[in-house]
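This document opens with one chain alone, in structure tokens, the form predicted alone.
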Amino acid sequence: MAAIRRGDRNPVLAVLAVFVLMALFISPAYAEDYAVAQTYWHGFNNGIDVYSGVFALNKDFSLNTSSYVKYTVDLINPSFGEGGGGGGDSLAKGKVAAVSGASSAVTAGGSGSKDTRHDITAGITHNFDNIMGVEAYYDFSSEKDYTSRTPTVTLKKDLFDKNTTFTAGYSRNMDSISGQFIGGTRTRNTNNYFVGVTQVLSPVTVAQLGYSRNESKGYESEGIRLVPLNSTAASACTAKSAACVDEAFPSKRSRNAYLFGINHYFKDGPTAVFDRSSFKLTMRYYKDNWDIKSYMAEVEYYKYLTEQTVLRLDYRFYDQTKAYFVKNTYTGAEEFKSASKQLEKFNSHLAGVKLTHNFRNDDNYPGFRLAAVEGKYEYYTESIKVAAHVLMAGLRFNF
């Protein structure tokens, strides 16, 4: 449920996703040019609902180079009807911030806060007469407190007819930040690289590593929480007072991530279950300088029910330990304080199961086609009492 939370965006971690989802054995073959639409609900327990529409596009110049633009909308609680609901936003500015960057839709605001954040990426992707693949990404994320900016790099080399493909990425994030509590805005510059492997194992299984480091400096915080003194209540903390004061973060931050991936087929298994399916699993170990750890396990099932569908089920696992400095009662002598619930120590459980419709090609009509319909269903929760269901559901199209 990284999407919906703020704190933990990370280009390097995008990059990472994006080497993770090697070609599945089982997935048809698309043309290279398509466009793809899908609609998102997420509904947390706190009252809070975070809609999203993604369009994408890809579109081939050449045997060599192709061209790829997103755009990604979310509004949190937007007022349907309701002609724009201009008070309810002003009621709770702030307090909310949308689907990515510095704060959390799911622990700050309420049911009647609103944000809308807006998201596009545009890239062009070339292989140099086989030599090396170089990609090149830039990113744009604005919402009402928070702006975003991320240029990445990744350069890619197949070796051993192509049996093995090491990947190296950079991207930097070049925020500003301005929450209701900073007064003004703020900046925070991260430097994010990515190195990785994959290797065919077999003809049916494929293994990857990967690790990832994340250097920022700058306002650590978002500006949207205040921190509780002595036996002051969170809910009262409106305002700034003697007894509601800002988060005070280290100004630097290192993250270390290391992955490991394999992707194995079967295409006649021991029982008609596992007859043309492939299992996914991913691990991933996390640490920082402020002393959180994290472990990730993830599990996916890939199945063929007929020739043009396909059924996904996941699961995944997560779990973390605290930041150093966050405490349950703070008196205000602290050099760092802490209200996120995001640095507290807590673990995640995701479950999910996703249809694939593909339609087959027509030769007699070679254009713009309808290519695959796409629905899932995911149920998340957090020990720290967040949980939420998700629906997505998407429309594939080839020309």
Second form
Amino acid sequence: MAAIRRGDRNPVLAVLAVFVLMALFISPAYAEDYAVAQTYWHGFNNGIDVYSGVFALNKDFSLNTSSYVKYTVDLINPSFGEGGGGGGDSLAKGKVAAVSGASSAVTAGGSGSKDTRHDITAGITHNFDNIMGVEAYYDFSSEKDYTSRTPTVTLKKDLFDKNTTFTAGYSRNMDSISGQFIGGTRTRNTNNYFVGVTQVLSPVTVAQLGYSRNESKGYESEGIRLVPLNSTAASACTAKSAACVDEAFPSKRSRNAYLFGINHYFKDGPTAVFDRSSFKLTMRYYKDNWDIKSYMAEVEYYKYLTEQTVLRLDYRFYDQTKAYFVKNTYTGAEEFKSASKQLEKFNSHLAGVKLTHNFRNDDNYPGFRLAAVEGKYEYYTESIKVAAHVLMAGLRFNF
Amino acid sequence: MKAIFWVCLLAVAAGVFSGCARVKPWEREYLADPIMQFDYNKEEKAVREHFLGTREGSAGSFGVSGGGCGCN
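Same protein, different state: after the form predicted alone, show the form predicted in complex with the partner chain.
Below is the entire complex, every chain and molecule, led by the chain shown above.
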């Protein structure tokens, strides 16, 4: 695929987003119309801060058709209130694999790097006379050194009085990477396939199974890291030299992931803990052709504290093996070399609490109204000495 | 952990294909509760998956609907 200029804007996405936004204000109101505004802070233990904003609108055109638009912005180490725009670093090619600045949390010089990521998603869902549901979305994500375009199509089919739902989906990531050590622009394309089934097991229990396969070809690194050779310290690799060389990854990567989830509602129980609460378990097994295997398990507990206030407690455990070409020390003779912590062996823990307060619908006041306010705190830690605090605050509106 | 995963998978698969769970629409009061949805707050879920996807060497099986990955 030909190189894509950094900062390019996709006219198709812009037209689609405008169409969806116009439809939001000229079509009648339906029960599923809502708007969401959320803000996040991810604070890493190496001084990196990521501030994020999410704005989404969901609008029904009819009983069978709805549209969705979402805009996300990630500000990595922003210069709030500082003059001069942060200096040259903010204009330099990326040292940050931005997304959420996460990868830079363990790379040299990451704490001083700045970046901004913009992400917009637009899509339409249509239900064909209860025969099948179709969802079509397009996502565009852009930062200084990385651009991604992703069309997605999903089909959903209900069976057995909607006790069973089959889902099949396909998306294609078309990525353009121009990290500071690449000296140009490289591309990577990924085909993603997903199939899943959701099954009602009882009036209070629902389960889910899923399988996904990803096939990626192209430049698999980000171009923001150098590999130290022999006894060179990683922190010393801020520029290419005989002792600090480019990362080299295989040009293909195939992934398989298997998901299981079950959700059970407690109407009442031996203690108040189980009154009007639910327990959700999610498990995932992953394996790819780089020999990385991972296990993930997450439990969530929801509890109605009052008729309108919901508490959520969650805990997630993750464990992965390393890629076959990852070594503690490289001599330079290896075909593949990595300085990415993402490919090393590690485990992680994520625990958090969230509160949501839902406001009652008042038919005397139709129109745009506040439906819910929410906030959460999570703590994330990895065995490779990475940790982060996560804060979120959000508002949900119905209209 | 792997054994537990596969046992749970087979148990649910048996329930799926047995067709024995026929919950009527008027019996779905609790299933319709937002706390029972797998993807009720999809905006929060997307941010979480994005954050973890950049940290971890694995990706996928989060579902395909709702937009692309845009992962780096």
